[in-house]
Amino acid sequence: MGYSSLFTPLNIGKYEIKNRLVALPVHTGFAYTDGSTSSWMVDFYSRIAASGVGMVVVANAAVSHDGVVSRFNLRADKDQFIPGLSKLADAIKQKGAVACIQLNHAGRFARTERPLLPSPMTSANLSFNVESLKGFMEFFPFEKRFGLTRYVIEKIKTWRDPMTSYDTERVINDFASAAFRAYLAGFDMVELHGANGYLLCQYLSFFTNQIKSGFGGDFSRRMAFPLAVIRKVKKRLPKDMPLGFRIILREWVPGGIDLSESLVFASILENEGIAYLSASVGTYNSILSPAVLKKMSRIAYLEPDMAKLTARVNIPTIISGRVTTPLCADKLVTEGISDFIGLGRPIRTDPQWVTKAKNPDCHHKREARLFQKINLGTYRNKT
């Protein structure tokens, strides 16, 4: 049987997307150390586009020096950082898939002297922020840890001071000039990143945000950074430039953001002129427990979920999670779960996934023949 769900356009803003399948923002660390892009980076994300997928994310370049990731995060806080974005743009492009651009601030986890974070960690949370540390260290070679709990330790430390109004307008204008500079490389869309903890996710989640006036306060004041973002970012950006929100639908930690308040903000940012909702769940502070972590083993674990966020929006969205298979996938779209898919490490470890979904019966018959081929070599070998 044939994908044809899969295989169907739809448009994104101004954008027809030739398929439901999207490349989703999975950080490589491929950028150089000064966060200019690297030819490594731009052969990946051509292979990636080259797959066949509809529109490929490239992930996490960061909008100001002080919120990124890792020595190797791409950058777009600077003008001498448009060449390089460009050269991604246009390898996307040429493959025949559109171009988007994820833009993020780390906030309290930028790897930075002084991380920027809403309100400073409490009491109240600290032991939790520990019992994360020990789940996160699991997943790691025992003589690692050490020098890892010393790292995250002594960031522990530098979540003391929150972000002055003087920080919070230049985060607001860096947003909004990556943004540009984005543009005047050549991608297609913008997408901001809402999720995974850091700083806009932070804003929302009362875990991270107990500031009581300004950004703070109840979950309509909490979105008020973000949305500031949202407004300054389509003031730079031409009007029928897609500007997509990657949004975390729960955070599973105390007090944090919960599927109600996801659904609320989802409403909030398509009135916002959001193009599309890219959706996601937890944060490093709770994906490694052991109970999170049994809930992402299932496949399309955010499938209930993505039920309620398509039907509440009228904007395009686009499920992440454990989607593995094309049969998976072209349920999702049939039945009106998600109005795309998104692919992360399938694509990235199947280069032939999209081939194989458009072509299955070819794909199983090439599957058998040289499964008789190999059951055949063993018969003779043993004979």
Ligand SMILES: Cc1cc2nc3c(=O)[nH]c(=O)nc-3n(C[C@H](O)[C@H](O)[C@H](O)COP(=O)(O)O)c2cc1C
Given for the second form:
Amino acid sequence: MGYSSLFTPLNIGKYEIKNRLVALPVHTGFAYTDGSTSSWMVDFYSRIAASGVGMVVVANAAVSHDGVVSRFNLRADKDQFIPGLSKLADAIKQKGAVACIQLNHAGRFARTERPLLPSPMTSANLSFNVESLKGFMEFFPFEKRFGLTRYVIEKIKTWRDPMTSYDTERVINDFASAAFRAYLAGFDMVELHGANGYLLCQYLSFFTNQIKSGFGGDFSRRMAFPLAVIRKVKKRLPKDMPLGFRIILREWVPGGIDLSESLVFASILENEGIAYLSASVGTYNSILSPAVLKKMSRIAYLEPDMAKLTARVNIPTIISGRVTTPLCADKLVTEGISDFIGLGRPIRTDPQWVTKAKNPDCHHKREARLFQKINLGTYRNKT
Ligand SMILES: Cc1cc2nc3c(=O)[nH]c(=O)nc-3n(C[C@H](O)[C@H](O)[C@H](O)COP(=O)(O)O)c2cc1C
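Could I see the form predicted in complex with the ligand next, after the form predicted alone?
Up next: the whole complex, starting with the chain shown before.
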């Protein structure tokens, strides 16, 4: 078999993952407007699991009513959602993949009247948002841009009041209760979303957390909120149930999280008993800027940073970001850059991805030609 390193099993905690391929969390918007699971969503995740990946991470289930990203966000904040979550876990497991669910609180990006944020956004943050908004607008037809601009301006107006101690306590408990519901629903693992500018990430970053005491201050203080969440979640889960973390390696905003901070945080997460680290980069404040879009247009754009993350910790790591071909994926695993290959868009756009990786002879020549064009070597020296 070609690409044998991709098909060598590896454990995450007590679970043997049958291969090194993980379907990354990608928000679907397939839940009903009350946050419950739709049959469409169950079919969708069943098909993702049937593609042959070793593990599927269900995206972005909200831990609180005020933590949803969209009206069609999956929710885990009430017991009434457990039966639907069970259907998702069962559908994934029936197709032979390990079932994990990502839990999130969207913080200031939540679709709610009073979004939660560590500290009020300053004018410096807002001017950067306008830059990012310009990039965002490029994706929409001209006539839609007025409504969207109004929506964003209305949103910015709600970013004035910091979270109270009541809010922080409540959200920590919400994460723990949602994790327990995921366990009751039959998920094998839980992943906490600590990336992409959502609440846990907002506390970690000096760009969004300018509190002077408590959960703010230097980096060690800014880690305190996500760590409080982790400790509470771990208390509610069975000891042997793996808890993963989506870690942000670079935020790409002024004063934001950089690789040196995230590597320190990674070691701390390992000491806290986190079972794996799934890497991500950027937030809504950065990913739409032309400079960042250019960085993220490269194949396996996280490779150099992942090499450092994987060398730093002794727990499994998952790379993300345009790992488009099995050849590239195999190289990343063989060279020890990442233990697992995260597939977000690739596995959704090509459900045959794993089958092709298993049978490279059928596809190898074409892929090799394609891969030459997007050769890893052509970008390595530029990063
Ligand atoms: C439409 C879309 C939705 C996403 N939703 C989530 C999400 O809910 N949680 C998360 O951790 N990452 C999310 N991501 C990031 C992906 O998990 C992944 O890191 C990113 O797409 C890069 O990997 P890829 O090139 O394999 O797609 C999303 C990405 C896209 C494009």
